[in-house]
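One chain comes next, on its own, written as structure tokens: the form predicted alone.
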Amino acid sequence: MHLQYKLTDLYERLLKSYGYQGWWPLYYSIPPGVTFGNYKKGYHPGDYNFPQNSVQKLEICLGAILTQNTKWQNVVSALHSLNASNLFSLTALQKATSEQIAVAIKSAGYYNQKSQTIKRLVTFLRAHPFAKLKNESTPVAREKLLSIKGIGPETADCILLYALDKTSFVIDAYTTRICRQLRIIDKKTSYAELKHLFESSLEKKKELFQEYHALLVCHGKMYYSRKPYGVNDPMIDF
């Protein structure tokens, strides 16, 4: 099969299985008084309409930051932890200390560099806001974005695709591992060859791109999780 075809194949056999995720989730940059609907614990499952301002972009670039190495789990405590130590603004966040910042983020592990991080992310983002942001080309804004200490391609491509909703796939570790798996790619495929290779195969559209990389994480903690990896994966037949 054609990688176009089968990269296609997965992603529709993915969503059949466990539908719309509702990426990224947000959970302390929505107003008071404003509901989701039927949108849980954050998720707001096809709808696409997300970040609507920049605080809901900040929260997005917090996360992204803060989910290094860790589970997701522990980066919505981190984030609780800064909204109820007053830290969920730009502003609030430049006044704020490295140690601060810290302390509030401890649950999200490598406290000490990322609260570093948030601080250059901060400073950035003044000089580069999320609407002038926005208005560059994809290439340009990951290079900025790159170019600050801590922010590597995963944690680039996460801001672009779901703060910025630039089509700029993500991958991550389950990604890799389900790849290799599927006999996609070997050991050898680097990031930037296997990004390419999703960008290059599919439709160039945010919405696609935001729900696959879901999927692909939602199927990632089901079966690529623990060594070995993809046992008894479904998908494998494909």
Given for the second form:
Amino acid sequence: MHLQYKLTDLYERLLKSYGYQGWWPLYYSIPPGVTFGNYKKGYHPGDYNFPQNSVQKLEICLGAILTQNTKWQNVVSALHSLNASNLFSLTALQKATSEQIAVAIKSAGYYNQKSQTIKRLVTFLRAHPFAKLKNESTPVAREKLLSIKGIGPETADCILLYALDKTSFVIDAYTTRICRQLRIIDKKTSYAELKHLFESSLEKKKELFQEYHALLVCHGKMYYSRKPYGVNDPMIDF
DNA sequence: AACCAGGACGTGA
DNA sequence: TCACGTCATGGT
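Having looked at the form predicted alone, could you now put up the form predicted in complex with the DNA?
Below is the whole assembly, all chains and molecules, this chain first.
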């Protein structure tokens, strides 16, 4: 079976098992009064008309940084804390010191590093507003994001895909584990190689990229969070 | 009570 | 390049 078919087939199977995921979850920048399925939890399955404004884009960037090697629930409480501290805007984050931000995001862990990364991001966004970034080509915007210390490949790709609607596939630890287990790649395949594999195999639609990554995380949480990874994965029979 | 989480960076080989 | 240590909280 060709890899291209394998990857599109895996998507179909995951979608059938788990349904639409509705990423990126938004909690503190949603328009008031909007109700959409389990919207209160932040997810908006089937609705790809997000983000709608720069505050929502900022929330996605913050979430992408805060969730580095961290459970999402800890990120949610950090976002709540930021909101309670009136730090949920570019101008507020600009005025705040990294120490003040660190206190607010404590629950997400690595708060010293992440607070400084957030400060660098805010400085960056002053010179490169979202509207300007969207007009850049994906590779150029990606390089600019990667130039920010504390923003690596996965965080940059999350921002590109979910905040800027760019078709940049996100590779995370679950994606790598799943693809190894399903013999799609071997142990020494790099982030860039796996990313290229997905991007060259799939239709370049941001809705597909957004759902696929979310589905891989959902599946990864089920079968790939504890060693030995993926031994009970029902998708294993290709 | 060790283990893990939607990583990234600095270092030495 | 790459393997390894470090950063840190909170749930299981």
